[in-house]
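For reference, the chain that follows is the form predicted alone, supplied as structure tokens.
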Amino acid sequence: MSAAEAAPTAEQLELEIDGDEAAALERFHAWGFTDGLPVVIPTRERVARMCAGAKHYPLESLGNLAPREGAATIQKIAINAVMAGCLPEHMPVLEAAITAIQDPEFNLFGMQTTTHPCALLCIVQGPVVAQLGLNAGHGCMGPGTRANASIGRALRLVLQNIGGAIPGTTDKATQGGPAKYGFCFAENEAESPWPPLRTTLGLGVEDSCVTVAAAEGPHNINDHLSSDGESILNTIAQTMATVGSNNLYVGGDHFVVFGPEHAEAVAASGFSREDVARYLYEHARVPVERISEQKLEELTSWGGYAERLEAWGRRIPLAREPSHLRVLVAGGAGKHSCWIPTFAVGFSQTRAIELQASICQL
């Protein structure tokens, strides 16, 4: 195929561009193949490398990926991995989490097309982390660590690549956010004082797993004099409880990840990852004071809680039940934790990660 020519369709695997990788960079610029910054050109070689990482064949499809219903095949995974920067070993992680989207409850249509600024959210868990490199510790939702950097971005070309998520087009996100480049971290299993946050959702000690969600970018919540766990699970709640979440309209489950400080004084105060969850749905509420009227009847009509508002104290949780809070932690020294609001209509999904022999010996 000629670089002259019109942009490829979806089926086509393999082109033909005249010129050197430079030259090939800028017409995946102009085809829109890219989130805008570049990327490493995807050559047979380096695509077949890619996909011997994969527990899948490379013609083996994992689903149609919405809107645009592409088929999330190993290849056209891979191709993306590499544009992103991954290593083989990765793909493992991209397979379970391209399988989790998938799953009804996830909403993927929602996501890829709201107005909302949700990106796709990918916390890595249990001994892959430490084998692949994955940054748990300080600043594990920012940039400088491949591993985290290069999955969370592969995902998100897939999305937009397969599954046609083509901002202003099909992704109508009002304003987006930094996090649609990428947004993967890892739990920080060692300075947690609760058990790992697999456990509570289905999953052993020994398992690796992704969990995936529709969220925003982090909101920061900071408080360096609190000593107790009660001061500072108020501070949080209290940084939760705003009038314009998605969370407020509709609940969904959202995310509380503690900072290791934060989470060792909670911890020593008493409470338990489900005492945490306990104490910020009854805290992290509206009362209906805040609101206005007309986004009150917005909120009521899109929540269809109107009923609730009473049982609740006309206070409303940002969280349906205790259980929709996701507790974990994450990042290193600081007394800084955080909360990920969500796209709430939906339900985040984990699922574990297989592993090839190659990848555990890492």
The other form holds:
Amino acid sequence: MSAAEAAPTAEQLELEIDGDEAAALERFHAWGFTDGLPVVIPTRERVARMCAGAKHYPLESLGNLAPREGAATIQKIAINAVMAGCLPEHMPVLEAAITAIQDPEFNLFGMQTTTHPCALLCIVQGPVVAQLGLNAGHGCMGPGTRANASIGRALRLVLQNIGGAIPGTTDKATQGGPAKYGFCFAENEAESPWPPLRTTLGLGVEDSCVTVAAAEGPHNINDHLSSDGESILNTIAQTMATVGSNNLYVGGDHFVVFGPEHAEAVAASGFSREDVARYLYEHARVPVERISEQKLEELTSWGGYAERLEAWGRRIPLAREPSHLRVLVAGGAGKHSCWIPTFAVGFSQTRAIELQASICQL
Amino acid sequence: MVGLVTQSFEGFARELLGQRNAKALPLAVVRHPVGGISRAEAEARITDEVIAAVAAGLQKEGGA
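Can you swap the form predicted alone for the form predicted together with the partner chain?
What follows is the whole complex; the chain from before opens it.
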């Protein structure tokens, strides 16, 4: 990314957003406020409308976001939501996600500044999916659906403009990745043979929620020929068992997202969600023979598990515990699933989405 | 206290210190990288200049 110009004063900003939009867009690019793509200029009227969709007051802060420790006020979140193309009704999803990433277990500072290419994965679940028109079916991971694209993009802009993760400067991702533009999709509950993911995370079927994780882009898993559950799970396990993943280094939790057809076949073979996680824990392992000596030393020192190698049969599991595998269904027809590896130095977080009317609307 | 950082991450470190109102924290800069090299190669990066920068930083802090 080219060096951004010095941050504008409040007066400069006001002049720009109240003036010509095309000129303002060029200034926003120059100031480093965008993700490189055009944004919607956050005029006062647009920001006020966006704030009206929030559960909290405009000047209320949801906390300070690392590394800059910028205050995530509703107004600032709304500015970024406008820029990303969100609708006011998307605000409660953003509020829940931004609250979730501040849990110490998430490790926001690490996610924002690491050389790993992790993006902020946002999985929306529950009744809100239909209400907001989120895509849980064909192409749900993009592109093509406004809610998925704009919510994911707004979160990225919040991380950059409030959290201060400036690509190349404080966001030190060696190569970055396309998921960093935005990575949001919904669980396909209607076609899942298993209970909704949120019911395994302490929430009820009637709840809406968002699960956030510092994740890589999805790694596709193609299996057109296997018809029984164990064969499909074996394909998934062998795809996951790779040497370069952060999850092999340090564990963390990660996501196996079944396409509905694979999920149906696996469930028809008698596998519950817990059975799937147990199977993948047992079989998604890398034999130490596949790892060079130096790399093995690095892995065991980073992961601190040298003493567990023998207990694991000298096959390192991608997930240290079965419960570290998040199993869900998303997507449409076709014999594809995916594995979403993660930064792994931290754990995903889930928060309920609160949809009460904002005080602004009263 | 003195921060130790490689050349490739000096800008990152200074930006972070600025964001956190800690620009005065002294930094000692070593040649990049320090990952994926042997212990001997890593030790060779601790040059006289680096040691002098650490010493100066500690003196600035009053020997903290």
